[in-house]
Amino acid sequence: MVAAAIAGALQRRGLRVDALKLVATGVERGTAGEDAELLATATGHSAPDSVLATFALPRSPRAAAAAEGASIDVDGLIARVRERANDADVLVLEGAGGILVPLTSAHTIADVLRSLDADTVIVGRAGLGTINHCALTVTVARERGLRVAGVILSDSEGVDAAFAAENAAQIATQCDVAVLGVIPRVVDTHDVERLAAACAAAVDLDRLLNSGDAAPHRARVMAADRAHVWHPFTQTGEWFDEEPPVIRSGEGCWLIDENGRRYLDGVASLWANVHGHAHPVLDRALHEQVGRVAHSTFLGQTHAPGALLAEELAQVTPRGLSRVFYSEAGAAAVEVALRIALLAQQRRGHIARTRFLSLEEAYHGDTAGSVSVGRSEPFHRGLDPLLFDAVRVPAPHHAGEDESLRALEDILGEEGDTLAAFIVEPRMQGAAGMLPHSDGWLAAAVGRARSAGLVVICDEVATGFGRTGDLFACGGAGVEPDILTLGKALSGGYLPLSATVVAESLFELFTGPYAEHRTLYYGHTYSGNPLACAVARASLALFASEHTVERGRELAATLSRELAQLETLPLVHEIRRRGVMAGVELRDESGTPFAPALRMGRRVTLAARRRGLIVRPLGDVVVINPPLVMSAAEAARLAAILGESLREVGAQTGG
């Protein structure tokens, strides 16, 4: 009734209004149902066009569909709603009962509204019981990421007007929500003219229409950003010339901006998201934990999310790793690893082992220690006074794996007794521009380093959690490090959390009487934050329940096929990939690198963004690293958009 009233009132303002009921049950076969008929009368459409799916049994849509041996195609419903919305100024979509009514075993009405990024109006009765009902619904709607435009109370019982107003005021205060109005009782609920008139008189339609107005909000955000924000890894001179998307929400493998435009997240929000945005299991884990305690220090006390996550990580990481030290960022996890390795050598009596061995073009983060073992131009130019000198092994992808191993052997022979640890990104040097190496090279390099007495650190901040085809790249390669660093996807891309997972033999070197000062004097205020740990536990469980690694392998195979079609395009010099991690290197027709000032990588990524794809450049390497759950159709779209963008920039430059 309220949906028809709103539709009728807005149409009488001269707007092009469409109204749909998503699903109707208890509808006699061959008819559209009384709800669709009412919506049709309000908008002038036909009744069959005013409902998307009908079922005969008066049950929940899921149960009613099952009774007919059918299932509801939620993606199909969403696509049809979007198509209808394109032809109207306003589309009024009536749900089917409350927002948690199930459509399938995995989808509710709330999931549809979330996917549509719709402004949601909650309708409650005007009389007794409405405060609790509305408060619960508003709370759940917000927890599910819905934009609540407001509440409308419908007086279907003819309650006292003062009582209805009192309820409205309490709901507004208790829920911090706009109560848009109380529609008085209309005796004949099929009289659309009376419904529309009652709505127009009682409901703040201007506020309803402006609830989703994105333009002023975007302008406000961008003004604040331009005036005060310093973005990471961003050329500030170029930033002020851009019109970037202001991201408002995310769903699955998509990000949605303030204007409702959707972007395929081709880099998993900087390689962190694995299960998709707004995953209901992760959302629920976060909400449940925030209702208990947001943070409690890990210094001198513990809590269930942190302790149990550590236990679960020890069960799935390579054999022998049993102790977990929490930080917030991947670079901090590497800092912890470097300290542990250095101090462990000292505790063992190897005082001369004070240096670190890493690969050329390695990247391990941006704190002083992590930069020292991963220094690269131009990122770290001018920072040498902050850094210590590390020993470099030629990158196997560029030097060749045999030559890289020979160089490693030479270094170990000449300087091995001065080296504390060897740190390596297993299988793929990510931020170097996606430089892969074989499992054979990795196993051989780790074996030589360990034989020379070095602590082995595998940095899987980027390569961990399924990105190269196994839960952990080193485990898939048969390598058992002494220390494993994790970050990015550890919390599923939800909250800052990293971990340094250490062998028990190393942990024991830091355990002893106080007078021996074996304690690792290091930590962070938010180490082991309960919110992040709770979500990380849920994320780790999803790998098993949703077969996420297997899905990642399927995605990797699809991406390999799709990206192979781009290899002959102008600008494309080489496409490197392992698992879902890929890099498209750009050069001119002769194979010569472009001049840095041409900013070819940036130009391709901006062209892709205009087409609805977010990818990032590392110099002139376009990086792809999507969520593991990206569908085959989405992967094909990613490759198609990237291909169009490469052709556009190539045509502009004569490439």
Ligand SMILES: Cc1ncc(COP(=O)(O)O)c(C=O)c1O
Given for the second form:
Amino acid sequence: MVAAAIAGALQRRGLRVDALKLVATGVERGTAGEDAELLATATGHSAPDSVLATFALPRSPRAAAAAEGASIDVDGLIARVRERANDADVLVLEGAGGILVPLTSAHTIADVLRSLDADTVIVGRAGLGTINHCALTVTVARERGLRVAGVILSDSEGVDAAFAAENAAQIATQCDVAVLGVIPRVVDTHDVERLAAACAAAVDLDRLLNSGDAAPHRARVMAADRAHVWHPFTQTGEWFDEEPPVIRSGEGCWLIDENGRRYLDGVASLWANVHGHAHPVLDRALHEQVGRVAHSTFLGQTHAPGALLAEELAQVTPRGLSRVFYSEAGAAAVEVALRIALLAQQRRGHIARTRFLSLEEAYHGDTAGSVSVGRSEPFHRGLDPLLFDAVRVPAPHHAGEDESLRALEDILGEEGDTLAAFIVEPRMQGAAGMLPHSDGWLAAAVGRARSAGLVVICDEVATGFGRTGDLFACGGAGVEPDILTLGKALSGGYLPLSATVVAESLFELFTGPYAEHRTLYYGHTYSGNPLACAVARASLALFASEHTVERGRELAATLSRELAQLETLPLVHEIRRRGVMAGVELRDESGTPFAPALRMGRRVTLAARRRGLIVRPLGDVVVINPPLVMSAAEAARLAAILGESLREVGAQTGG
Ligand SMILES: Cc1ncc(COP(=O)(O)O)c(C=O)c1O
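The structure above corresponds to the form predicted on its own; please give the structure of the form predicted in complex with the ligand next.
Below: every chain and molecule of the assembly, starting with the one above.
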């Protein structure tokens, strides 16, 4: 009734209004059902055109469909609603029974509304019992990520107007929600004219219509951003000239901006997202934990999410790793790994071992220690007074693996007994521009370093959690480090959480009576944050239940085929891949790198963004590193958009 009343009232305003019932059950075969007829009367469409699916049994849509040996095609429903919405100023979509009514074993009405990013109006009755029903529905709707445009109360029983108003006021304050109006009782509920008139008089339709208008909100966000935000790794000069997307929500492998535009997340939100955005299992884990406690310190006390996650990490990481030290950023996980390695050497009596061995072009994060063992000309410029000296092995991809190994042996021969640890990104030097190396090189390099007495640190902040085809790259390559650093995807890409997973033999060096001063004096306020740990546990469980590593391998095979088609395009010099991590290096026709000022990588990524794909440049390498659950169709779309973007920029620059 209220859906028809809203549709009728908006049509009176001269808007092109369409109205649809999503699914109707208890509808005799060959008819469209009462609800659809009412909507049809309001809009002038036919009744069969006003309902997307009907079933005879008066049960939940899932059960009614099952009774007919059918199941509801939720994606198909969503696509049809979107189509219809394109042809109208306003589409009023009527639900069925409530937002948690099941459509399939995996989908409720709420999932459809979320996918549509619809402005959700919750309709309650006006009399007794409505406060609880409305409050529950508003709470759950928000938890499920729906945008609640407001509540409308509808008086079907003829309650006292003052009582209805009191209920409306209570719901508004209790739920901090707009109560858009109370529609008084209309005796003949088939009289759409009356319903529409009652709605027009009682409901704040202007507020309803404007609730979805993103433009003022977007402008407000951008004004605040331009005035006050300092974005990481961002050329501030260029930022002020850009119109970046203002992201409002995420769904699967897609991000949705304030204007409702959808972008394929081709870099998994900086290589972190694994199972897709707004995954119901991860959302639930977060909600459940937030209802208990958001944070309690890990200094001097413990909690279930932190302790149990540590146990689970010890089980899935390579043999010998058993102690988990939590931080928030990948860089901090590296920072503590360096300290543990240095102090461990001292405690073993190797006091001359004070330096670190790392790779040319390595990237381990942006704290002083992690930058010291990294190497990138622009990142290091001007920072020398802050950094310690590290010894660097030529990157195997650039120098050649044999040459790199020879150099490593020379270094170990000459100054090995001054080195505390060897730190390496196994299988793929990611931020260097996606530079892969073989498992053979990795095993040989780690073997040499260990024989020379160095602690071996594998930094899997980027490569961990399935990105190179195995849960951990080092494990896949048969390498067992003394310390493993994890971050990014540890929480499925949900919350800041990193971990330094350490061999028991190192941990023991930090254990002893107080007087021996073996304590590791290091830590962060939010170490082991329970929210992040709870989500990380749920993420790890999903790896098992949804076969995420295997799905990542399938995606890697698809990406390999799709990206191969780009190899002959303008600007493309080389495409490097390992698992789902890929980099497309751009150069001119003669194979010469472009002048950095031409900003070719950035141009291609902006062209891709205009077409609905988010990818990021590392200099002139366009990086692709999607969530592991990206579908084959989405991967094909990613490659197609990237191809179009390369052609566009190539044509503009004569490349
Ligand atoms: C290998 C590696 N280590 C460490 C880091 C730093 O992680 P965070 O950005 O969370 O500090 C990164 C980030 O890209 C990385 O790729």
